[in-house]
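To begin, one chain is listed below as structure tokens, in the form predicted on its own.
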Amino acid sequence: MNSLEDIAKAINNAERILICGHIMPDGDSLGSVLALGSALEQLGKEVIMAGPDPIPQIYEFLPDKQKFRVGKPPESNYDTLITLDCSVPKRLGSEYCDLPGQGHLTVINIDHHSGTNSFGQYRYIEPQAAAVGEIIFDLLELMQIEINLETAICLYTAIATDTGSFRYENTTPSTHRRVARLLELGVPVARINMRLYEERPRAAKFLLGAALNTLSFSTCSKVAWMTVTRDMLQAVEAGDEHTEGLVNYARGIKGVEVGLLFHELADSGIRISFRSKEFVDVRRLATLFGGGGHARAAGCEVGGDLKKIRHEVVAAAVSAAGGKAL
């Protein structure tokens, strides 16, 4: 792996770049994104900042966030692409997960979860950072670019929707230091937190209605979970984006260390999310189904019937909260 000096150097010594962050983007990747993108602009870099997947509702208020450009990759000349919160080139996208391989391109992969695989010629994995979004932070004080309010509000929602809003034992010292900077900045908390976890569009709380109402527990209890279906998200005129932080009211409930959410795809396959409170790696069991994540959070997609599938993930699910076989 690379220090944190070496993807500075790569990055300066960049021209035209392309930042990309994963499907289905959440706070972190497109709070990176857009921060990483409108800083370099500062240095006179040629930046463009995609993704194959529209900016959910939620994080409309994200400043640039005209700049992202939703769709294929775009067609120019870049020499870098910079890869932010990917796993593994498959988080990017179908249509994006040939470009890490592309020979005349410079690739530099920051990521934060444990176990990311190794793809591109510079590779910065930090999983001890709460989000990327700390990680990016660094980098620009490194590099020695201002943060002025705009990449500061996209650094504070990277950080609080990763850390769920500074709930989760990512939590460090580190982060609270690194946040309280961006305070001093004048980022209006107050206001980002109620579009963030108080102001959601009526489909998603139809969304939570249908989705509680599927509501399970294994016998032990120490497991629960919801499922969503392509039948109702029409339903309730709701999208993928709708589903975000759903797996947390499975999780939530008392006696439980195990909350999934098993959530049907439009191309027939299945996202699995994973959330555990104490002792669960879920990031465990994610990857036995292909995926990752940390310990506290993680998820996967398969393919295959959603009822074997369900399963399959729920008795691991149980085994490892050392619950009852189903």
Ligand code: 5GP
Given for the second form:
Amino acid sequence: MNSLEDIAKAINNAERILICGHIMPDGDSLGSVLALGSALEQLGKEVIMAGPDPIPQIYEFLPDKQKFRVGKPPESNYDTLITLDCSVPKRLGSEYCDLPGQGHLTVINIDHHSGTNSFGQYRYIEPQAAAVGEIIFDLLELMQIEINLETAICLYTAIATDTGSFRYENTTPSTHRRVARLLELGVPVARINMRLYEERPRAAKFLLGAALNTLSFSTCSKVAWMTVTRDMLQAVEAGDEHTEGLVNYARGIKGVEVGLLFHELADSGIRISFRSKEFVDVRRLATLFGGGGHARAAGCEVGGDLKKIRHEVVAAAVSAAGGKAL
Ligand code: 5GP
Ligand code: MN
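Given the form predicted on its own above, what does the protein look like in the form predicted together with ligand 5GP?
Let's see the whole complex now, leading with the same chain.
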């Protein structure tokens, strides 16, 4: 593990930089990539921001979003790769995950997931950080790069989304101090929060209705889950991105400790989102199925039969929650 000073030095030595976040990008991933990328452009660096998946509609208000290139890794020459919010190379996506292993690149890994097998010549991994956006905020201060309103909006979005709008236990006094600074720069919080948490296309609201109809509970009532199939998405003309946040409806039920969402993907894989309320470490649960994440929010992607997988995952969650049987 390096210090933030080491990271600043490595970035100062870089000339052409590729900055990447994770697949199916969320607010922390996108906000951090766009904030760091734009700030380094101010320093005169040549910066490419890229990833395999498009920007979900709810993040379309992010300034400079058009700078984010969607698709395969760009051809152009870069000497440095900065990965943000990725605990393992796999999270970069299948076309990007080999990049950290390429000898000619300086790889700088900035993350806030705890885990053992990290990567990159330079690593700054701070599980105490509520969001990678907090680390980027500190890095820009250290590098004495001025945070303009556009960058402030990106950092606010990163921090607000990974703290569930400052509701989760990762929210600290210094989270609020950083965010206070961002608000002083003029971040329009009401407008952003309407976009992040309320306004959705009709299809997403109908998908919520359909997903709630699948709500199921373990006998012990501590585990609740919902399922979104391809047929359900098609029926309401919703996209994969419209499943974001659905899992919170399962967790948010009185008496439930673990909420799960099973989301059938187009390529026959299944994405599973795990959320817990107070004591179950869902990162450990997700790790059992090849994924990872944080203690209260984690995920994985698995192949195979939906019913069988659901049965196995629910059984593991029930056991972790201290319930007796399904
Ligand atoms: P979500 O349920 O929103 O997709 O993911 C919640 C959190 O779990 C993410 O912020 C990320 O930290 C982590 N996560 C989700 N999917 C994966 C995965 O496939 N592998 C790993 N290592 N972490 C994941
Ligand atoms: Mn994050």
